[in-house]
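Only one chain comes next, encoded as structure tokens, the form predicted on its own.
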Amino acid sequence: MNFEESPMFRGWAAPFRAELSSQDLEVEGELPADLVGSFYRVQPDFLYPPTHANDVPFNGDGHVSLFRFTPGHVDFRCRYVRTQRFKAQQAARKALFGTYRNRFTDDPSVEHLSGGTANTNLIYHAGRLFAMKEDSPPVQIDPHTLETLDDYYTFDGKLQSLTFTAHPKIDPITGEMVGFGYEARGNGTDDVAFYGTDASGKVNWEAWIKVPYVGMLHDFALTTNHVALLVIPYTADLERMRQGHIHFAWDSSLPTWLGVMRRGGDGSDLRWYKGPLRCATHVMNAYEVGSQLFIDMDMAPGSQFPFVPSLHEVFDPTEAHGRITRLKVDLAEPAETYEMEVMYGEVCVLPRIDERYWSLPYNVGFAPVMDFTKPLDGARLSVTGLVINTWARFDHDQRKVTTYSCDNVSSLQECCFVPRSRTAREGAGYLIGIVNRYLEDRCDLLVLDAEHLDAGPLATVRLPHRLRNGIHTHWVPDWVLPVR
């Protein structure tokens, strides 16, 4: 197939294909003085065309940029990172890989070589800048020059997992990062693999568990003394996969599970709570009281991704659209399912927090909303589909919500705040991230005041070109990471 024959790589969602660099970006207001450090975001960019016309847009080679914040500037550089399949399919000049994370659908000149494309996420720890995808081990880049140093990292021979999760999570007390792999011995398998690693990037815990069924577990929940992963009906069938399907199908007929074990145990004392049918993919932020776990994240009724097929219904984009929710468990009470509240009536997604409150009581986080009072304009809805206009922030103890909105021919990515300094308040900081101007068939960067985010932005930072939708972003402040 070319990338026309689908509406999902045509228009604004066609591959960017380029690596670029820029020096002083465009600045439209004034760049906050604080404001200094380096701001990643990854996007899923398909170097050929795929090889068939059921793939989706999670399937696209990993396209990193960089925008480098000194005082007063802004300068940008991007590059795809050289994982193992982009190296093969560029020297190959054509798609070698199939469909997404389908390995019976490839050319077999690849079956030897990683299939990941570390195109979801991106995390700093340990003097390293890693890109990530679910479904393979991390790759290493260079934080500075995005030059891809490792493509197929594995913490000096101690991952065992065949995969390791987009969404580590830093304690911002002792500095360790925790993370794990599903069908962690291969597709299919019903293994998942938890690992910490010290401030120094050295493994210091593993823990093998099974769960109820071979479902999605894109994310996780991590609290002082606990880490708990929500199993959602994204369900892999390898017979599915021999037939030429994506990697997963909805199984609406299957329940959610919540399983919570003590970090840096064994897994023997692993707890499934059962839940209702529900989609939920990205966690907001989780801590314990006691012996009560909270976990805040989105969570829809129905399928979130339209392009996932469905093994029992047509995709109902009404039961798609999720809300943040907590979940509570007692861990000093026998009970087999979990307590759930729906905070807020906003429909959103990619929740975010000031992430030096991973794992811990806090207050405050941000999101992506989709506002329906404020549409896309039509012209431009028929060839995005898109109708996130809005970020919020979400002050918990008074149940507030602040929002900024863009105008009705553009759309916003992900959000992702950044403190004003190590030692700030919670929340006090900045709001960032990319907005698609539909018109111009470009993007700005937007950087907000996180406490007035109804003000609108303090500056703009104009791209001369567009880049396509980002998975998540990452900040690296010049305290952690000298600006070089």
Given for the second form:
Protein chains: 2
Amino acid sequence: MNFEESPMFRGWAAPFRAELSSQDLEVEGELPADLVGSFYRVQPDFLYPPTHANDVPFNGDGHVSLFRFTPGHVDFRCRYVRTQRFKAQQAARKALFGTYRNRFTDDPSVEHLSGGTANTNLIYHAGRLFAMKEDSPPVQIDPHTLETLDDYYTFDGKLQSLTFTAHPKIDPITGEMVGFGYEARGNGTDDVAFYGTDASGKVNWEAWIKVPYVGMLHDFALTTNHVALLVIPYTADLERMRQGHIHFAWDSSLPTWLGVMRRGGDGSDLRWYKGPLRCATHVMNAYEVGSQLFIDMDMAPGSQFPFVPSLHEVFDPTEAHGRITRLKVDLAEPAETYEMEVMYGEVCVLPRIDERYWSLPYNVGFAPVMDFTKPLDGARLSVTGLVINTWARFDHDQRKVTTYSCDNVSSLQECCFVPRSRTAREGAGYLIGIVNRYLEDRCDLLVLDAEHLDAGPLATVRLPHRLRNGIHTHWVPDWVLPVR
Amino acid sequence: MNFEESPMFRGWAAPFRAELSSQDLEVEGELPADLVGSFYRVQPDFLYPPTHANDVPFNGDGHVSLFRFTPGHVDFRCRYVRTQRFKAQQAARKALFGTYRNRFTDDPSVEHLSGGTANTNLIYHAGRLFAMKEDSPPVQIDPHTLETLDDYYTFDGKLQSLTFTAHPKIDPITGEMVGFGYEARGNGTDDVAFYGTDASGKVNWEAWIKVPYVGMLHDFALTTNHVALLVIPYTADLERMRQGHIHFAWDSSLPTWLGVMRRGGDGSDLRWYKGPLRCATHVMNAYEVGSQLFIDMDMAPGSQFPFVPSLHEVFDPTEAHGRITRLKVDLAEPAETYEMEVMYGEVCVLPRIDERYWSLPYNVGFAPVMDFTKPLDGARLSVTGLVINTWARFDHDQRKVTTYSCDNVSSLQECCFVPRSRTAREGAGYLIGIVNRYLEDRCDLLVLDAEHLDAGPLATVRLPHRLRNGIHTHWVPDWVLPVR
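Having gone through the form predicted on its own, I am curious about the other one (the form predicted in complex with a further copy of the same chain); can you provide its structure?
Next comes the full complex, this chain leading.
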């Protein structure tokens, strides 16, 4: 196929494919003097058209952006991650890897290469910046130049799992980074391996478990003493892959399972709590109080990705509406199910927090929201068919929601919270992220006061070009990584 | 000022400011297998907003594009030229040079630096690629990476002129490159110095002359044995510069003067032929037959640049309409004026030829044309206020005009002829250049059969972003510079 054949790749959704650098992006308004650090984001961006018509947007090559904030200035660059896959395809000048996470559809010449695209998320830990895709090990990139340093990072050979999550988390108390790999012994396997690395990056924990069924495990929950996983029925089945289908299919006949176990243990204490059919990919945050565990996720009744096949029904956009939902288990109780409370009515995706509170009791969350009272003017929709026109702040103590909405010819990408200082109170700082300006085929980066979203942007940083809809973003403050 | 304050810098005309690289631009249609080589272009692109509100688009920093054609593939990159001016402003993170070619308005800190922007044209000669601006020496850049190699190239110290034209020409018989500098002893001086360099790049001719008045000398004519210059009344006056005006003003009280002299001589044979008031910046081609010299230029009755002040009248867009006009002198005759013949009715700019015929009798020219019967739909105009919607081929023997017109929501930039082979007949090959897609804020590169412009593009090479209106373009075939 070529790009023009699919609406997935036309107009705003067309791959951008360029690598670029800009000094001093134009700024409207005033950049806060204490906004100093590095804002990373990654978008899937196919270098070459997919080989299979059933391929999905999430299979694009990882294309990382860096906005470097110094007082009064923002410099920009974006680069493809030089994954093993990217380098092979770049040299061949065509796609060699087949449809989404299906090695049966790859060209035989790439059989022994990693198929990872590094297109989902970034994290900076122990002096290393990683670009990540959950089907493969992290890729280490240079935090200043975005040059690829290691296309298959295995934590000094200690990563035995063939995969590693795109959502590792850093314990703010210990400085430890915790993550996991699923389908850890290969596509379709029911093995999950957890890993911890200490503040210097050395692996200090490994534990292997089994899941009730093989489903997408995009994110996980970290608390002071526990980890938790929610198995949702984007199921992976080798037989379907052999038939040429993408990695996942939505099987609405299955329940969800929440697995909870101790950090640092061998996994033998793992308990599974059953729940109803739900789709929930991201954890806003999780924490424990005594024997009680609380896990906040955006949760929808049905499949949230129209391009992933559903086995039993037609995709229903209203079933895809996710809301922040608090899952609760009490480890001291014998219950076999988890409890659920829908915390807010807002339909949202991609929740974030003040990450100084990762794993800890917290009060403030953020998320892009679909405000259906302010529909987009025109037919250009985001790749998922959902139009994000609002960023919301959720103050859990008052269950208060404060919002910023863009105009109705624009839409918003993921938002990211930036603390005002190392010691600022929770949620005091800035909310930043990309806005798509459809009429101008361009993006801006917005800077809002995270405590006054409704006051509108403090500063608007103009890009002369479009950025495709990215997946996740990551802020590294100047006190962690001094800007050059 | 900031960019938003001036319509010169808004919308399509906004500076692009990014440096980028793209592998394998998307291609619609079929790239000709014999189109192998390097297509260079340069656009003025302000890195920082001008310091003076009266500044003009031509003062932007030189930003070079390279389309590298290999069989079936087009790779792209664009880079700023690292001029002395660019580097100083990049380090200061603001403009330090003042209004257009007026050193009195510069910051004192840059007094001893070249103010050249390298934003006008490129030429490849004797293994070197030059980016050029007529107020300063050439800047040598790497033909593969576009990295700047020498920010002040003086032909081994032989260039005594402080300036060098952006329109040197290569004699296809001898391989010699001929050029000149005007205001050669500094702003406002009436000195012109001609230079020839042999096929190895060594200076083999220098001659100094005086002009009747100090006016813009943007281009010149080269024939087998002669050079010619047309002095037009974009006059340069130090007193006006001291008052903060841009370098030039249009003085319609003055005539034009055509100067002709022998190549290789000391300039003492120089003869001046008077002509009526005209604006003519570019030479399509020139040649001699016996004692007769023919010089084909696009010529208009009045000023062609609305942003250059006129001393005696208000700018009149209809007076700016240029038409291909043949100037003629017979060196064997005592006449004191030159003859003129308007060859075609088409209103055009930026004429080009099959440059294998530079300086020689020729039959085929090309130029962007304003077809007023096909106006642009919408208000987005090119920076000069003139909308180019057509490329024309002029076959002089039959005075035949063949055209390609783009749709009415696009406009065309300069076109460039590419010979099909080293030995192809004149005008057999491709016409290539950039088309602005206003509705998509994007450009394409078009490839047409130069002998069948009316058949439309053979191939359309898609860019994911806008390129600002460039000035000149230059094709270097694979047999001159092998593509990597």
